[in-house]
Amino acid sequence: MTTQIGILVIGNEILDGIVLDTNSQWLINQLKALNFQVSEKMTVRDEIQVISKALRRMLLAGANLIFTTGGLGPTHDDKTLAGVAMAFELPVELNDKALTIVTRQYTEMHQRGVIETGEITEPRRKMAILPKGARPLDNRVGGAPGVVLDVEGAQIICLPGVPGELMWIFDNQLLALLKGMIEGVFAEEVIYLPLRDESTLAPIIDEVMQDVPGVYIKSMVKPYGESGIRLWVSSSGQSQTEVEERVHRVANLLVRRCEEQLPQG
C-alpha cells in the first residue's frame, strides 16, 4: 500500500504570526530524504474539536501516515492527545512507560539544575496521559514524549512543537520505523541559473522532463534580494546510482540549454 502522508501543525501561536513554523519544513525534507512525498500539510489552532476534525478530514482525503507537531506539553492549552482521542473515539489513560519517560527527563532536569523541582505535578503526569492503544516515544531532550497511534488503518505520530524535541525523537525514535516503510530510492539537487526571467524557463523545464521521464523540476521561492532562479530536481525509483545519474544528468542538461538563453558577447 501507498504511504500517503499528512502534516498537521497545531498551534494558536503559528496562526496568530507569533512564531514561524519551521517545524514542517523540516520535516518535509526529512521525508523526502526518505523517498516519501507529503500529500497535505494543515494548521490549526489549539481546539480538541478543531484538532478532532482536520484529522478526520486528512483521513478522509486518504492519508495513512499523519504527522502532528505541538500540543504535547504541561498547559492547559496543550490539546492535541485529546483531539486525537476524540477523532477515534477513545478513551485517555495513564501510560506507565510515558509516565516512567516523563519522571527520568524531570528527575534529570533537577539534577542539572535547570528547573526547581522534579516533582511528578498534575501539569507533569498530564503528559502520560495517552489515547487508549497508543504508545510513547522516548525524548531526552524534554518533559512530553512522542506518541504513536495505530488506528483504523492509519498510523499516528504525534511529535512536540519545541524543534529540539522533535528533531531528537525523529532521529533517534522514528527513522528505523520509517525506513521500514519505504518503497524504493530519492534522490534530488538543487541548482542555480542566473536567470532573470521564469517564463523563459518554463519551455525548457517542460522539453527536459519529456527528454528525461522520471524527474521531477520545480522552480523554488527566491529569498528577498536573490537574483536568478533556483531549481529543485529530484527522482524516485529502485537504485541508487540510477536516481542520482539521472538527477546529476537533467541539472547538467538544465544548465547547459539555459546558458543558450543568455545574450552572447
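Residue numbers count along the first chain shown, from 1. This is a predicted model, so every value here is computed, not measured. Compared with the form predicted together with another copy of the chain:
Considering the motion between these two forms, the entry in Glu183, Gly133, Pro163, Arg45 that lies on the hinge linking the two rigid parts is Glu183.
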The other form holds:
Protein chains: 2
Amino acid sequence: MTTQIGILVIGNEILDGIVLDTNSQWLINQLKALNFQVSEKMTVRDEIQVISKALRRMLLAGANLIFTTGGLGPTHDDKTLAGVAMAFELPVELNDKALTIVTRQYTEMHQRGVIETGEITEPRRKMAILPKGARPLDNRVGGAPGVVLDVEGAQIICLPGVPGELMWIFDNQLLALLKGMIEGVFAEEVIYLPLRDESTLAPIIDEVMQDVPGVYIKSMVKPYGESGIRLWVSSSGQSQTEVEERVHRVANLLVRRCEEQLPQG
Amino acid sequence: MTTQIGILVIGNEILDGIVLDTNSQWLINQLKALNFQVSEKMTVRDEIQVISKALRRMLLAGANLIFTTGGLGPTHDDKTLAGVAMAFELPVELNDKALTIVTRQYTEMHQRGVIETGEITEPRRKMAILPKGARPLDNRVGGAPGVVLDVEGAQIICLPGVPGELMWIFDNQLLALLKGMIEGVFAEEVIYLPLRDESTLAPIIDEVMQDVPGVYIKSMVKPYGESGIRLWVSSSGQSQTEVEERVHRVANLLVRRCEEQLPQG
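Alternate state requested, the form predicted together with another copy of the chain (shown: the form predicted on its own):
And the full complex, kicking off with our chain again.
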C-alpha cells in the first residue's frame, strides 16, 4: 500500500497569527529525505471535536499516515489526545510507560534546578493519559511524550509543538519506524561540521547537489542546542549498493569541499 | 450569519518544503485586526481535483468565506481557478475586466523594461479566464488579478501566492468589502511572565477563565526565543469599553495571581 501522508497542525496560536508554523516544513523536509511526499496539511484550533473531525476528514481523503503537531502539553488548551480518542471512539487511560517518561523528565528538570518541584501534579499527569492502544514515544527534551496509534489501517503520530521536542522525537524515536516503510531502498549518512555559519555552506551544498543528482542534503545549525552544523545526506532508489555508494560519495565530497573552502571555527 | 473563515493554501512548493508559507499568517493577522477569526487552514497540491475537493470539504465544515492563496499565475501548474470552477460546476470564460487588468499590467511592465514584450500570449490570457460569475480584483503589483466569487451562500476570494501581490490586493481591493462584514468589537492584551514551567500556570489560567467568562487565554512558552511565558488575553462582544475592560481585568488578575502563587524565576 502506498503511504499517503497528512500533517495536522493543531493550535490557536497558528490560526491567530501569533506563531508561524515552521514545524510542518521541517517535517516535510525530513520526510522528503526518506522519499516520502506529503499530500496535504490541515491547521485547526484547539477544540476536541474540531481535531476529531479533521482527523476523520484526512482519513476520508485517503491519508494512512497522519502526523499531528502541537497540543500535547499540560494546559487546558492541549487537546490533541482527547481529539484523537474521539475520532476513533477510544477511551483514554493512564499509560504506565508514558507516566515513566513524564516522571523522569520532571525529576530531571527539578534536579537541574529548572523547575521548583518534580512532583507529578494533575496537569503533568494529564500528558500520560493516552487513547487506549496508543504507545508513547520518548521525549528527552521536554515533558510531553509523543504518541503513536495504529488504528483503522492508519498510523497516527502525535508530536509536541515545541520545535526542539518535535525534532528530538522524530530523529530519535521515529526514524527506524519510518525507514521500515520506505518503498525501494534508502541510505543516509550524518555529518557533523564544526562551522558557525550555515550561509557559507549553502553554495557548497548547492554545488554538490548539482554534481551528484538524486541525493538530498539537509543542513541544520545547532540541531539540539549544540554548536556547529549537522548535515543529513540521503538518497533512495532500487539498489542498496548503488544508493549507499552515492550517499557516501556525496558525504566525502561535502567534507572535502568544506575543508578546502571554509575557515574552521 | 456568522462569518466562518477558511484559508486554502495551494502549492506543491509548500508541501515539498521548498517554500515556507508566510502568506496565511499575514492574512490571519490582517483578518484578526478586523475582528475575524480563521477557523481552519488547508494546504494542498496543484491538482484541479484536489483543489476542488478541498473547497467542498471546507464548505462542508461550515466555512462561508474562503481565501485561497497561490495558483493564479500563467504556468501549467497554476490551477486554482480550474479547481474553483470544478468545485461549483461552473464553466470558465474570458472575463473582459480581468483581461483589461492583465493587458494593462503587461503593457506597463514592458514599458518599464521589466519584460521583453507586452503581448498577451496564451499563458497571460489564461489569467483572465475566470469561473462564470466571478469578478476580478485589480492587481497593480503583478500580472494575475485576484478573483471573488459569490456562490452557494459563500464567498470565495482567490489571491496570488506572491506575497507583495497578495498584500496589495488585500489592502487595496478587499478592506472595504471585509469591513462591511465585521460583527461586534474585539480587544486583546499580551502579558509576559518570567516563569519557566507552563504546568504550574495551568490551574491559575483555569481559575481565571472560570471567574471571568467570555475571555480567551492562550499561553506559550518562550514564544520568541526569550525565556518565560507569554499569555494572550482576548475577548470580543458588542461594546468596545466593555470588551476592553474585561480583557484588562483578566490581564491584571492573571499577573496578580501568578505573583501571589508562583515563585518567580
